[in-house]
Ligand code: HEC
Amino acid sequence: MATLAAALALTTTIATVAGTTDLPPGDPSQGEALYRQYCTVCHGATGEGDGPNAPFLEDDRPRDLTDARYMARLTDRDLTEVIRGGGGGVGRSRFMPAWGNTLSPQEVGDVVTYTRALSRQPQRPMALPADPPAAAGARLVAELGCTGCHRIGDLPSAPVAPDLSRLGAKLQRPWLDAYLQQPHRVRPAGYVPLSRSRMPDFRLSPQESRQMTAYLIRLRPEGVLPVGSVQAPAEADGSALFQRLACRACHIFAERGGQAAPDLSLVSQRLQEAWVALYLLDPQAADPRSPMPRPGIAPGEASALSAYLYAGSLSSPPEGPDARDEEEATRGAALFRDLACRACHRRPDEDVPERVGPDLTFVGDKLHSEWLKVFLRKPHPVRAWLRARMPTFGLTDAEVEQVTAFLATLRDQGLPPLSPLLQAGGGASPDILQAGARLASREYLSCSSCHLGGDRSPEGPADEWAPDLRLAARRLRPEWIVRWLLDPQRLLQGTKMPSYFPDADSGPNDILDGDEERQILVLRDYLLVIGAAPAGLGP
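In the form predicted together with the ligand, the structure of this chain alone:
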């Protein structure tokens, strides 16, 4: 797992550099974290002024912070001043926001120290070599939040998505219902800036989505501020404020502006007006991880600004029926739990929840890469009895390749070698298949008493059901099937799959002379061919 952890080290820490500073040095690693959160969208990951939002700032380019000649001319006090007060405060571009209301003086000091280090790196490599696919895949898996639902060795599960616990005060009900049925990008730079986190598609039915909406829309903060409290008499001119605060540095509004934040032409469809006014007063109070700078305005100004946004945004949807249906909301709460929404939408104080998806620690031993690619593109139920489901992430082809390459590296190096016979290649002679079919049948090992397949459901309770064995040929690596039949507990502790062959005398004696190893091989070969046969699990 050590290599995994290394592949996942998303950040490189810049060594503190001694040099001429006129202020006490800050903490560069704190500074780096803050820089990633607040500055990369414009100044770029390496500081060269090439962040994804840079092309949208009209003619103002974000400064290249690696330009040593230029940066040497600025003292630490100059840097502090422009970071705290923004470009407008020092006669430079207003598209450089003011961070003094968001960052503490100590944090500004940390960012200054880190910013300095960016221009002091000895000759930076011209182009960073691209990650090999498996390493890019490891990074993606972390950024997409796969580990919220799957254990993958000891990979940590980082927070990747907004907190939903006060959603009822924020979103418009019809918007929420439509979004759950068809999630799309809201934050163009991602919720975690420049990560590839996204809201996956759970393939909710309209009914499930209505239930989920009924539940989420009830999540409101205790003792909400009365709407009147922010709507103080507003003498302020919202339009002038909007220009002065250069909100378009990050947001599109009326078809112009940046690509670092949600489209403000949609506020009236998406958001409740009282929430917007509160958010403008203090974005981090609504969400501590919001990368939006606190504008530092008075309540009256916030409501004027909010009113300006509503006047200029696309017309509101009709208020949806406020079905105060207790039952819908209760069902929605159960769905929220069963579908593991909390795998990604954790509150800051919540621990990692229990995992609902299969353990992927050694999935590279188990699954064929070709099957993985098909599944990741368009997940379909394997364990059809589960309420939980593998959501659709809308991965691009390149992302599918990367994630697959990474998953394929997840192998268990500690597996004991198989005996020479068990390594033998397969056969599909009628004899072999017949022996396999007999072994699997109800007269013998009765695989279909747990496994789905054929025309009848297994007789046991649903929490003991197991995947359709007709999928095995496409899904599973032949060597894994052998190991699984040999010792399922070794591969998956606690599994309900029986160990049929614990010792040399365990298989039925009237098939293949009671030779366990040959029985395992014929079962494997039988599984490898039944995928094509419609009849399923034999007699």
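Let's see the other form, the form predicted on its own, since the form predicted together with the ligand is already up.
The text that comes after this line covers the one chain and nothing more.
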């Protein structure tokens, strides 16, 4: 809601809420959700008129909705009229859009009720204390959509990115191919307004991006009216419509405009003209989570406005299919599945997709924080058999610290305590390391059958190998290694890792007199030092 501010200066009449009983009673919880979707980019998360788009609204800065004295001058009907008709509808700022075509009367009432609550909050201090890093990290993990691929504590999974099921009717093929190779921010305020959701970089090769593009560009809706083919009426003036609808309040066009929505100067390179016309008619029909108001224009006017945008932007020639399309689309569909793209790009009514990443529910018990920080900055394959890949999110140093602090709190409070011996510190004497190397060798536990870092290369193809044991010292906590050796299934149900010490008589009797607790400790200590020896320490 661009400027409930200037637009709220509707009347100087002192009025009360009395006399507005014909307005539907509002639900403040529903109003808050609508406010966050449609209003925060201009009015700010707390209603103080400090949203990220506010500095770009020229002289029409958004009203501070927490100003109790000002808000007391306005009736609920005043607020309803400006929300429904916009600033232009009541003779005020044209940068305040009309939401009457987008929100139902009940939803308008919900927003009014929530807006009222903003001015009734107790006075906040000048500076609020910063969120603890772990709390900020939990919010960031949710907004980045990490729970789409990973099970993480009790965090719910929710779609954080656009539905791609009709992408072929929307995007230009060359733009999509380039974007997949180098993702960048298209919506300055984010797909979910004011969240830190973003398209990650999956480090696709040119061949992979071409395959993915060939698949996505085939996803098209059926039975949709081709609005772009509707002849614009002679009197329809796209430029005048652009000005009347105050599109520049949210979009850059001709090097001027807001920072709440995509840059329209590049619209012809990115979008198909027919799709733009359809979107202008009803944004929520194209994307139910779109924060753009429905402008309430006719099909011919939508075509005229679309043509105006294309005439004033840099265009690129369309690229049609080639002979490789069928094969590449098939490969692209497999890549879309393997990379778990549906974890983020799914319809709101879809069930949570199958998790494809490691279970992070108790990752704080397992990983060293310093290793995790390095991994979050520059992800790399850890499990060769996992076709999904950890994308690069381009996290800032502060975001890395927040996510790491949150993940470090995820611990299993129900783990039974270890015996005093298994809590003992590590040792690196030659005898201990030699005993650990013997246990890991093919003569005994044969760790190198699956892992790098043993006495020889693993068996089978490389894409089926288990994690490299030479990373253990930097990556894994010593206590977790002990628990993993004791009972892998307790820590990760369904793991392929066998349990070598299920009872007191399981370990080999000719190493350390068959003392299994000591065998587990020397095996742990061996794993903690082999990273210093590239070929392992096997005999």
